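Shown here is one chain on its own, the form predicted on its own, set out as structure tokens.
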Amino acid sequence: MSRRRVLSIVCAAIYAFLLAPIVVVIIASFNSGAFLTFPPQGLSLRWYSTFLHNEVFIQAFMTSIRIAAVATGVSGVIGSMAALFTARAQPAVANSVRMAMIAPMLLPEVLTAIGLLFYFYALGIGLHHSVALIAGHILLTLPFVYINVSTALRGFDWSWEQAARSLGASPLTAFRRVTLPIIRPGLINGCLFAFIVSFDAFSTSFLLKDIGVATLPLQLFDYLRLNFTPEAAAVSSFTVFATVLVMLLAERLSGSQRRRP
């Protein structure tokens, strides 16, 4: 057996090991029985219907969507600006900014959340109006936008933007017509990762949420403490399907931008 074939088998085994829990949850979500078991006692869409008519889960789902959308939007702006700055700055300054931007990815999520918890209480803001929660999600997602936009800027020739300026374009027009099309695939991919990370964040949401606010992971956690029905698997599977759909859409968008002349 060739070395390449052995490597392919090993990679396939690793992928199968990593995807097996997701496959089990998806299959269990179609269980027609009253308890979460595997293999399922029968196939049914009963628990998907239950989930879609459960106002508590739907409200938590919409809360996760809103928080992830706000965090992604702010991270997209700040991360892109930081990437553009470090691409032009002196090496010493660029390295300092780079370390600051990727630090939330290197530090344990729970420590970042605890630090923000103490900080907002020291300011007298506390956890009201979900300010701390959104700030935590922004910190959590910033590195993904920054890294992807920085990667898209590698090899970018700033003389292209200067040429546009010399032809009479304003700084904003030069950015919109020259720089933005270059970084758009990285920005789309970075925002995609940021949205998924924010949507699935548990520790940050658990420590920084206000009273009466629950994201979908937190609501699912509370549900599983008292219930063990296939509805939990249906909620998880629905999240997986939505994530895959967003990834396919983002890949299609970024791919079309790369093919555009």
Contents of the next structure:
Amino acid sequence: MSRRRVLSIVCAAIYAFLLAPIVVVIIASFNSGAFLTFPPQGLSLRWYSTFLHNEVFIQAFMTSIRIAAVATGVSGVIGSMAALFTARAQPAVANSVRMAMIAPMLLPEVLTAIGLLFYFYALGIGLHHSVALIAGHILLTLPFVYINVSTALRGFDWSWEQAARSLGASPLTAFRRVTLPIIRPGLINGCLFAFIVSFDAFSTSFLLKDIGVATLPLQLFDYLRLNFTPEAAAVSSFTVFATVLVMLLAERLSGSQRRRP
Amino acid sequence: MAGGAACIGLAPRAASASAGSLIMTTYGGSWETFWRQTIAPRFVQRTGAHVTLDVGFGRTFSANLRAAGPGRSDYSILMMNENFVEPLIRGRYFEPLDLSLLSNYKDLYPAAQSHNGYSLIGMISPIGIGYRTDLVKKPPTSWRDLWTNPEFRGRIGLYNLQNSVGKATVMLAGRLYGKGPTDMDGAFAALRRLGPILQTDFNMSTMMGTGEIIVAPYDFGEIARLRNQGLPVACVAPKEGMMMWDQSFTICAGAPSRQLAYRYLNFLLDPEIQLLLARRFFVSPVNRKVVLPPDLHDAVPITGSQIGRILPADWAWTDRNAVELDARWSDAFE
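Moving on from the form predicted on its own, please list the structure of the form predicted together with its partner chain.
Next comes the full complex, and the chain you just saw is listed first.
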């Protein structure tokens, strides 16, 4: 057997091992029985129907989507601007900004969340109006946009933008027509990661959620503390399907950009 | 359903402005559903108040109280297990209960009455020994059977220290085989003798369902639910007494809706609401005026004088020794 073939088999085995828990959850979600068990006691869409009629879960899903969308949007703007700045700044300044931008990724999520919890109470804002929750999600997602856009900017020749300016384009037009198309794949990938990270964030949401607000991971956690039906697996599987769908869409979007001459 | 995990505007605006607003806390899943569909609407009907439902548990609420500081919380009343309450009392996060505002207090069983002046128990889930009737030949009658019945060896489930019952299990082992509930040496020596166990922080029922475990400390209500789902299980009240999950209620210091919080607590202690809770969650009513209908006798067997058979727990002791308990538990079951 060739080395290449052995390597492929090893890689496939590693992927299978890593993906096995997700496959187990998906199969368990089709369980017709009353318990969250594997293998399932029969196949049914019963728990998907229960989930889709459970307004509490649907509302939590929509809350997660809303918070992830806001966090991704804000991170997309700030992260891109920071990446453009560091690409052009003096090395000493750029390094400081770079460290600040990726710091939330280096710190444990729960520490950032605890810090924000006390910070927002000290400011007198507390957890009202989901300000702390959204700020936490922005911090959490910012490094993903920043790193991806920075990577897209590597090797970018700034003389292209200068050429556009010398031909009469305004700074905004030069950015829109020259820079943005080049960083777009990085921006889309960064935003995709940001959205998924925000959607799945637990510790940040757990500590910073406003009273009466619950994201899907929190709702699922609260549910699983006292209820052990396959509905939890159906909810998890639904989010896996949604995540895969978002990834495919983003890949198509960024892929088409990459292919564009 | 009124919708979602967020606010439920169940009162007209004009009414809520005069009657005030209250944040009700509850747990997730079926608890949230019941609060949303039954408890909150009935309270709104009685008071005209505006209610916001907040889902979480002791750890979430403790973190919020500590971040806000004593007397600065948005919450007025909290429901959590008593092991979370003890450290917060010391931090002055709660006010001493004004029992004159709780007309139902005089009807509570002694086990539910306030022993610290700050909290009272609104719901009791007694914990006995749950077992698989199809897989156990000799049903348990005593906690000591976990140690002595050879068919349980390697098939015992225990709640770990994340759960208050895990801490109560340490105290139980101290009572059974040590000098008393706070004898850590005696307790952990005994727990080590149990041999291999399967531990969980909350979900015992999946392991019981698959037969990975055949015996465990179990609340009678959960056993009733499993039985209704077709699992062959039973629960016994051991002769030495039972443990319990309590739902303790406290009024926050500087509560923004203090009067409404007391009205809500009194409402929960009302025989009518206690019966509703017993029917939905199979919890033992804490109000002695509640008369359980015959169809609930099997699911809620621990009532009346039986409530007195619940062993007291020293949560101040578990709080003071939390770090050592964690270390010793890990050492005993690594």
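Residue numbers count along the first chain shown, from 1. So that the term is clear: the rigid core is the largest set of C-alpha atoms that superpose within 1.5 Å between two forms. None of the values given here were measured: they were computed from a predicted structure.
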2 Å or more on the CA of residue 12 between these two forms, with the rigid core superposed, yes or no?
yes
